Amino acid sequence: MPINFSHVFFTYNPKSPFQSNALKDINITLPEHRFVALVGRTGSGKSTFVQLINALLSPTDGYVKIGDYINHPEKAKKAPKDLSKEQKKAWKAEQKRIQQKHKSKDIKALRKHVGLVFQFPEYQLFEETVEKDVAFGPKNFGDSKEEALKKAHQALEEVGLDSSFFTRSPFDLSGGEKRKVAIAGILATSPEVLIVDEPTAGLDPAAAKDAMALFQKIEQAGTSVFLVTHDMDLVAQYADEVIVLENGQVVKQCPPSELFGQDLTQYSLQNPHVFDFALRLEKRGLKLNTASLRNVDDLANAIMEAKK
């Protein structure tokens, strides 16, 4: 599902003492299929972002197009004060035609099609079993209960939680079981894009690299991946394309390797430390091809190769 931004802006209390502007002309197109990484600064716009995608914020000014559905400001603008009468008028013609030209279709089927995990998708959770938590979402898509529980069990298998987890209570789980029946719920939509925020916050080592896992399985399966994080490293490891925002504005879109190895501070972000690593070793003399670098592995047959 190919994604564009056009010319998008988004204020938060607009006309307002505490007026932001979070996003300021973005215009970016979006990979297909890939594994993507929106890194930057804490209030760098990454949430927004993410949250115009599926439409839970409409853009204040330009749009976001993703596949056939359309996200556009909720109202026309305004027109200028200055404007004669027949100006007016024609000005309101052609925000007519602006809207009807951008008009989408239902854009709550649009999150059927992009799926969201939040920072602590556990949160979300609220049915009494973990079988109907996972099968609300297909059902509030028009699917009957047989058909929803059926893709329910599917996304729970999926996630690594067999039967026995089915009829059980999702508040009687650990943190990191919770966040997998979060992440089944969404998976039980099938989503043509799935944007994970911050999946690993408050994960232990083990369910941290399990979660990452299954995301690196749903992209390989053919769904696009876009992950906000501020952890360099997994960026490395997992990301075939990473977009760094600064000030409500894009100025990065490259490959993770085009990014790292350089002085990053200016957008207040770390190598990853195996990058670091690789970086403290050329000043020592050692040339390292960083090209296909994400973790230490590479980094071990990197240093074997330059030994040669």
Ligand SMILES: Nc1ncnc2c1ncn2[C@@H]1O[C@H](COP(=O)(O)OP(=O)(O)OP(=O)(O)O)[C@@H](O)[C@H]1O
Contents of the next structure:
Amino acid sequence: MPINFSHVFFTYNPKSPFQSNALKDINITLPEHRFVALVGRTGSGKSTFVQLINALLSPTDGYVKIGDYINHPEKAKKAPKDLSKEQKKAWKAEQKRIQQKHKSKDIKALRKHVGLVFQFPEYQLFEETVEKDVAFGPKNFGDSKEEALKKAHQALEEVGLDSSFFTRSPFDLSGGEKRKVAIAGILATSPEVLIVDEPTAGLDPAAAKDAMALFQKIEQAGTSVFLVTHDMDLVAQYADEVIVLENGQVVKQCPPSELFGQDLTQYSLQNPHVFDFALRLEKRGLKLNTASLRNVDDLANAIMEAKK
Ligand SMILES: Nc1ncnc2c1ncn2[C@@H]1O[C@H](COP(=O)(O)OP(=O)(O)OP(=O)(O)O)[C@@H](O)[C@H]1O
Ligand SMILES: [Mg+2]
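Alternative state: the form predicted together with the named molecule, after the form predicted alone:
What follows is the whole complex; the chain from before opens it.
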């Protein structure tokens, strides 16, 4: 599904003392059927950016086109002063059409295609049992109760929650378990675009690795995956492309190997461990080929190659 940001601005609490210009004139076309990482320092706008893709937020200005859906500003824009009476009428009609589109079934269709797992999963859980929570999405999108439950159980098993969790309350779970339920809730709807906002935060290393392997499998089956993360090791290992946000703007879009292996202080980022290690070796005189460096195995191979 093509996703395109055009002159997108997003401001929290506009015209108040708490105004925060989270995104500023974003213009970007997102790649399809790829594993894309979104990185950038705390407060750079990543969560705001991804919430515009499934219309949880609407731009303050500009628009985001997601397939056929256009995410426009919610507030009707005032007509420019220099329009004629006729032009003003047409402007108002167009603004009305946009407002109505917002309230229509389109948003539901969009969210069927674009699944977002929040940065704080507890906001996403609301049913009295885990299985009901996960079944909510498929049921909401038209599945029978039985079919939805079947999908819920399958998704829960996929994220590593066995049947002993099915009838527990989602609110009585640990942070990591809640995150897994939230991920299952989105997977159960089989979205075309999967967005996960810091999905491994709060998971133990084994669970984090399992979650990443699952996203990779989903991506390889044809889904576009967008991963928001502060973990550059994950970016190096899994992403085909990386987008760097800085102060509400996109400052870089490239393959991870092009970004890493240089001084990243200008982006407030640190290199993944493997690139950091390669850089230190280089300073000591051993030049490695880092073009396809993703993990420790690749690093070991590159060292062996360089020593030959
Ligand atoms: N609900 C809100 N109300 C007001 N300002 C907000 C709100 N949410 C975010 N902001 C502000 O908008 C900017 C971007 O926030 P956002 O949450 O998108 O950043 P982020 O890159 O996801 O950060 P993090 O890495 O900490 O999750 C920040 O300056 C933040 O303070
Ligand atoms: Mg965030």
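Under this definition, the rigid core comprises the largest set of C-alpha atoms superposing within 1.5 Å between the forms. Numbering follows the first chain given and starts at 1. Note that the structure is a prediction, hence the values are computed from the model and not measured.
> For a quick test of reading the superposition: does residue 177 move by 2 Å or more at the CA between the two forms, rigid core aligned?
Shift of 2 Å or more: yes.
> Answer yes if the CA of residue 113 moves 2 Å or more between the two forms after aligning the rigid core, and no otherwise.
No, its C-alpha moves less than 2 Å.
> Align on the rigid core first; then say whether the Cα of residue 130 has moved by at least 2 Å between the two forms.
Indeed, residue 130 is displaced by 2 Å or more.
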